[in-house]
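Just one chain follows, in the form predicted alone, and it is written as structure tokens.
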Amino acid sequence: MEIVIDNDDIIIKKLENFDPEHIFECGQAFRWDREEDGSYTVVAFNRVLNVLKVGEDVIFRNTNLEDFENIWKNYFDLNTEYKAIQETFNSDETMKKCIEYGDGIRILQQDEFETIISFMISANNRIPQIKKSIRLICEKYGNFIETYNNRDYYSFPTPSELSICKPEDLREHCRVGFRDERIYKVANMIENGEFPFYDLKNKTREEIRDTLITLPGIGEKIADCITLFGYDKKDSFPVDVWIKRVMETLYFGKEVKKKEVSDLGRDKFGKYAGVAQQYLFYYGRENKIGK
């Protein structure tokens, strides 16, 4: 990996397998801005940062390298060999068209706690209110990073400082409808040690999914989308109705239950199912499968 340095940015010759619009646009995370460049502005473990491809170069702004070594590698899994995990699907031509589509995608190591709460929030909604919502309790409940491109930006609230919310006020301000009392209890089991939040890490995708649909308001959807975006289990094959949809149509020829899609989506792609899934979350959307 080249790395060049120039003043505020962080420039990565030739990065393969690296595209922000597929990353940012494939359902994985909901705190970006497109800009008028192209380029996305992501916030991130009290970070902000600007992520532009130019050619076949990234150009990462307004960060330093000591941060580009110690949050963004590991936030953009820049120590994955992508290019190898496509190889896996070399003998399936449905997959290697989809992967022709988002070649740039990679899945984000994202905050545990934000993203179980980001998922709750995501759950029966739609991806603009869905950051609204986030970005609202981040305002209300979070610590002010820094502006950056004339919008201020905030820290996600950690459980200690979100478990202080009032319901009424996640509603009615934040905009998360009944998902009000549902954040509220999951923030305070984590605070009160009421939930095994900071074991979970190094469980099995089995024994995490199992674990945080114990949660209220978390089903097994969401767990799968937490279990593969928050704590990297790549094997994790989230369906929602948008990847039945898609799964149908490129593989089933036909309408079946959401759990053989899913058994098929681990069976078939195995240890990066977690990955597959999101090439095909994208192709679905490019070519409007299941509109």
Second form
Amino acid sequence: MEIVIDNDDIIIKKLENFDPEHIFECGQAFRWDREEDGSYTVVAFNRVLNVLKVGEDVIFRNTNLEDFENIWKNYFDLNTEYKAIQETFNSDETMKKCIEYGDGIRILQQDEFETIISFMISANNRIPQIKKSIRLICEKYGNFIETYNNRDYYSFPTPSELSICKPEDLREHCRVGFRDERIYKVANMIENGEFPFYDLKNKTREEIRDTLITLPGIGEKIADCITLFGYDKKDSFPVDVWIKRVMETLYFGKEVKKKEVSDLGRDKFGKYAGVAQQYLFYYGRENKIGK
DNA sequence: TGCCAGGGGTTCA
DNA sequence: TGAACCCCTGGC
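Right, and the form predicted in complex with the DNA of this protein, after the form predicted alone?
Every chain and every other molecule in the complex is listed next, the one we just looked at coming first.
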């Protein structure tokens, strides 16, 4: 990896399988803004970063080498060879087409607590609304980080910071609707040690999923999303209405039960089913497959 | 301008 | 298994 440092910019030359648009627009993260120059500003781990792809190079702005090495390298999963993952799908012509379309997608290594709350908010919700609720929660319960491109950025609250919330504030001020009590309960269960949040990290996909599902507001789909996006379990295959539609159109040729979709997804794509899911999602949503 | 359907899911009956 | 749930947007 060839790194060039230029003031507050870190430039990675010829960075393969990396496209900010595909990374952020495939439904795995909600704390980003698209800028006029086509770059993306993202806030994570108490930092604000701007990412721009220029030809084969990627420019990471508003950061330094130390943060790049300690935070962003891991956040963007740069130690994983996506080319090798893609090759495991080589025998699947349909998937090859999806990869061609969505190449550059990476599974972000996001904060566990933020991922839990964010995907609880995603239940029966739309992306703009999810982003708005999360932004309001950060502004109300997180801490100010900095102003970048005329926008104020706040950290995502810790379990402790969010545990002092009132359900009515979550509803009325943060616009989370019927998810208010659930979020309040989960933050407090974690803060009070009533949920083994800090023991989950080294468990298997199944163990994490089964534990998460015991929380209010977390069912199968959201538990699968959290294991994939918050715990880096790449064999997780979340099935939402988009994945169901895409798989029905591209693989089944008819309507099937949700369980059939998740079974086929994990059988077919194995230990990288979650990466395949992201290619399918991006391809399906951008092309409105099945709609 | 105003009404209404529906959404990347979970819960409860 | 199916209806209800809050908020917001888009279509008419």
